[in-house]
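The chain below stands alone and is given as structure tokens, in the form predicted on its own.
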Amino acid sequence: MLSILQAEWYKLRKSKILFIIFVGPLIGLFLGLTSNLSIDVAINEWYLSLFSMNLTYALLFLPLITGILASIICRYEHQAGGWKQLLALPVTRGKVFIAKYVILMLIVLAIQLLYLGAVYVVGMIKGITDPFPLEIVWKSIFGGWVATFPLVALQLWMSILFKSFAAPFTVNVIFTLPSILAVNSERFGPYYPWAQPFSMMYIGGNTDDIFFVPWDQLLTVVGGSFVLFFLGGYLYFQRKSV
């Protein structure tokens, strides 16, 4: 498993992953600076430079993002029969698509852990002095990466059904953009999987739940789409016929 996760980041190496990697934290810092929100109500600063940042950034971008990488991941196998080539060596098929989940994944918290970067350098640009919410932060970090597992999932599926570039992104869009309709639904918004991301990073929310969702929530919405995205997508790139 160690020798396919060291090809697969090989790989990803020769492509524009670390350009990519840098561009949602450049979002992030630039919505940072260029908000001016502001409320009547004493509050930490630190949480109104979070809410105009995390807006775009859980909303489109870290859902988005999967999708590309994921694009990416399956590039070379899709290309002059690659996955004939891949799947010759002494390698399952199982640890290829489990391999390809966890590069996905671990890209996926470096990003998360530059955009914390990028909150904090907002903060010191802007001479905030109030206390840094540690805590809280790391929760939205954290609950953003974990609200990324289904789609992730879903997404490396697609990517291994269409040889196109295009399309499982298409797909992705297609799910993504009613998210910011889904989010302001108290009926919706908990069951869609694409309004995770905003819902778990959203720092308005119940400080006592975990990632500011309820349990249930976290267990039955995120849980079960990975489950299912994932053994979809697994079941499937075993029985494909390369």
Second form
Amino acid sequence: MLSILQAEWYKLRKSKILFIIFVGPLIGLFLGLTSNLSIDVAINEWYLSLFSMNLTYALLFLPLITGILASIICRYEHQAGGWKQLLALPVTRGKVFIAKYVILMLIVLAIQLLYLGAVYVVGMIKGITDPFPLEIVWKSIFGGWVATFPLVALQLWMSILFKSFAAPFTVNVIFTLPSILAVNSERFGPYYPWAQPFSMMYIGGNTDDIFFVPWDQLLTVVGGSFVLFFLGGYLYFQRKSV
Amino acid sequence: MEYVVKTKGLTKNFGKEKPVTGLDMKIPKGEVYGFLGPNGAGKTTTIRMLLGLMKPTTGTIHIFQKDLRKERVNILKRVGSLVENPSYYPHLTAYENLEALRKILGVPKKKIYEVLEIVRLSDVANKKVKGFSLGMKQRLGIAASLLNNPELLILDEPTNGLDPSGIIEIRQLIKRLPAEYGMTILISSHLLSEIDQMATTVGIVTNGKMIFQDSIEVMRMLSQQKISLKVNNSEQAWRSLLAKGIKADYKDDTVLLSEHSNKKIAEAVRTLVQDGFSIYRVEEEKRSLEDIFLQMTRGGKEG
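Structure of the form predicted in complex with its partner chain (previous: the form predicted on its own):
Whole complex next, starting from this chain.
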């Protein structure tokens, strides 16, 4: 298993992945620096900054980037018979699928951590003097990562299914855009998987729980859709003829 | 006999299409098995099933006397393969392509330089494969298949896209491997001349069915030439030869000699001259392997 992970990372490292990893945090940085959100209520200034950054980042960028990453990790396998060469090696398809998934999740985690760095840099540049709300930032960063579990699973499935780069991306956009509406709806918002990164990163939710969304919502929506998408992709890959 | 590859009733259906039906393949150890058939006969489909890239609809596959369904990973550890068009990662260099595979195979790094040397790609090891010619990609594919010192090497149309000198190189390499490393090789081609120069055993497939499977010698026997004699009175000449104990056939007003050593032919001619026949022509009727192959594959189509 370790050897497959190493091979996957080796192939991915040599593609233009580093550039994409930095795009997210840079967008966050840009958003943070250009926003001038001000409220007259006395509130930790970090929250204000985080709030303006999270909106675009968690709502649009994070779900979309999962799709792009998944496409990249499958693209070079589709291009010139990579699948058949890879799967004719002494590996099981299950392990290849899991290896690709694990690599993707680690990259998303890296992006989240860089985003955390971007939040901090924005605060420094703006000269925020309030204490850094470490606990909440972690909740937001880590929670956002957890929320991408099902999204990455679905995108990996789609990227294995479609040879073209555009098809899985289209699927992703179709599902991601409605989350702008979904987060404004009290009825659908909590149940829409693509809205979960935003909900999980949205500070001001219930801070007593471990994350910003209640456990039962986390388990049913994020957990449930993860199981569905992961198994779907896993089983599809088992049967795929290459 | 010990068979490295043995399939029984191997069948693959894609809906109504049946690219492979009831194929029994037997590859003895240490042989170069030429898997011959016209384009679309089911060669690649068969090879994909042998590597577990595709599941057979029915039938069984045993490689190294192990069931492929149960011990796929253990079997593939000892198999090297090149399927159809060369497979590669365009964004990586030749070296990096092999390194990505090597990590999974767990062989030492020096093996990469070794296989690159074998296929003569050492000079371009650090160039992106994107810019390679088809022949270079093909050679990289062969290098990749040799990376794990396989006991069974499966090469699907390995000389596709190679220039004549490349073809000769690969041919020599393939002939060398069984002797030097004890490899068994399965090599597919639609060109009989190709197989004729490398294979020791031949399997001919057409329309998904195996229509011939035996050693190359047996196949060559089928192509043996006959000597035909045109004589003024053929039928009488034929009888006269038979009376003297010389084997001959009579067909279409010509006498056909099944013996074709110089001595026997001279003897037959002398006999006929002595008996007062006028001999107009002595001709060699040759059936090439190509003719036989065509005849066989055509026969398969009719049936």
